[in-house]
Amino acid sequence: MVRCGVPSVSRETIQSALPHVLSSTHLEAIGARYEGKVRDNYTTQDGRRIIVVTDRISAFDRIIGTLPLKGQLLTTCANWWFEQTRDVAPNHLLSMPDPNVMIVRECRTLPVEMVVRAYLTGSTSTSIWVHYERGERSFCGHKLPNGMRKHERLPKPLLTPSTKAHDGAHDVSASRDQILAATKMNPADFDAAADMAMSLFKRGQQLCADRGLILVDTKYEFGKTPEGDIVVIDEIHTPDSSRFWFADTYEDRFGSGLDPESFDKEYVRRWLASRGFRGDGSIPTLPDEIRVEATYRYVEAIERLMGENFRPHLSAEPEARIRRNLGLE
């Protein structure tokens, strides 16, 4: 399949958004606020969440800091996915008043994420290779054959879910009864999502190699509604929570012990483990030069997921345009 072109929206664009990013907002006059690793969220009495994504970035369970116009690229593409999977799994999704949030319905939150890999690779302390690399030969419950290399695609998909850390704790990768031991859930609950995620995975899988991409690995939240049906929340497939590779120069790089080419938060985290940093201790400030790449780069996965241009909404006061958007003002 022949690489789409150059992203529509340039580095001169994304650098004038720099000094506008969106790092949190202040809404408590439409409900409750709960605040998460990327996204503000906003309880209302109606039964209802604002979910408000913001341009934060996070990777190795920490905060690192924020890309410009990095929660409307999430929110475009969390919406798009939405829409094309409702079929495979139903969602939380109501509308999207503005383009960095998202009105959904109210769920109580599994405790777990289902993470799904069909890769061996991976770089956090959750990841497949590094305990892989380690000489384990279980993971997740699942035994791994031997002679394995770096990036090399698992013989199937599998299922290695993990606990929801808080607090810049970390997550932790975890069978299904050990999942159920820490958690208390519902047996019932955890498959009922686990079918879920594996059917999604596949979805994303097919669509993915239509623009010529892999979905290497992702991980899916679900909740419960006040009618006790289990649905996707949060996000699905976007470069926060997926690792994308081109499909046409892996085969190659891959035979020359070369790491893919990615696309997604990746670009960061390698950046962030080329200066000693894996989560733990103080966080190197992101330059900008990398900030503005990696939005770049962002644009370019939602670009090419898409099949559709990107436009983003430039704006001096991102919170103000926010607030006239949900009748605020």
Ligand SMILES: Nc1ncnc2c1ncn2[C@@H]1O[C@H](COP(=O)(O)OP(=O)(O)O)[C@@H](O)[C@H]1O
Second form
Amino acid sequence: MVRCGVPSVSRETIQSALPHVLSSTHLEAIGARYEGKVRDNYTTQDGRRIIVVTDRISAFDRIIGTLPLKGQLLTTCANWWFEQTRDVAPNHLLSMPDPNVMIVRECRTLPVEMVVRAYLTGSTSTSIWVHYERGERSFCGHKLPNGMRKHERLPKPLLTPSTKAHDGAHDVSASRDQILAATKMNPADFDAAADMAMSLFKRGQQLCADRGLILVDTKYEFGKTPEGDIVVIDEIHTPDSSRFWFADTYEDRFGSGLDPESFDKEYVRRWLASRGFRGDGSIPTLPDEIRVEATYRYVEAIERLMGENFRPHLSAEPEARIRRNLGLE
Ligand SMILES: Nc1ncnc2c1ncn2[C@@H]1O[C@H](COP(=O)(O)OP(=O)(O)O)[C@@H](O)[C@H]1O
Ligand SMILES: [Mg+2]
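Can you now output the form predicted together with the ligand? The one shown was the form predicted on its own.
Below, the chain from earlier opens the complete complex, with every other chain and molecule after it.
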């Protein structure tokens, strides 16, 4: 398959956004603030959550800096996927009043991350490949065949849930029964969320395949509405929450023992790893050229996925624009 054209946003345009990154917001007037690694969340009195997707980037569970336009790219991508999957799983999205903002229904979050994996890959301690490489042949209650190689497709996509880590701890992957025992969550809620995760993944795989991409693995979060319905929350199938590979080069590279061509956060992770950083100790400062290149790759990824050009909003003061779009001034 022929690669799509170059990204519609030039490196120069991305460079021009560098002085105007959205690193954090203070909109306490709209509700109680919770600062996540990537998103600033505000909970309103009337049951909505206003999620400001900032330009912060996390890797190895740490905030490692900002990338210009990343918040807009992620918001665009997550919204696109929510529209494409509404028939498969209901989601929390209500509206998108600003390129960096999603207004969603406030839910009670389920204490589990539903990870779905279609390939034997990964490099962090929670990854299926690292377990397999150590000789383990069972992962989250699934038996794994002998003789598999790194990056090989699994016989079928596996649900490998993990508990949500708090305060900088790493997530722990576990079987359904272990998660139920550890979290005391309602088994029917777990099963409803697990079914939706598998259906969402299937839809994600199909849409990615149409674009010459492989949805390798991903993570979903679920919440319960005040009416008691389980809905998908947070974001789905973005380069932050998922791993994507190019389908056209996968077989050849796998056959030659090379890493697949990927277009997710891998670019930034590899740069950090090349500086010896794997999550502990002081964080190397991302040089501007790496930040611009990383954003350029996010644009490539998202345009390829959506099959549409991404139109950046180049505001000198993004927080002021957000305030206006939220009717705060
Ligand atoms: N509809 C929702 N209701 C309640 N919580 C939500 C909803 N959507 C997302 N969240 C939570 O909001 C936070 C989003 O910010 P993020 O930067 O991802 O934080 P974190 O560092 O905790 O992952 C997450 O903790 C996520 O679980
Ligand atoms: Mg998160």
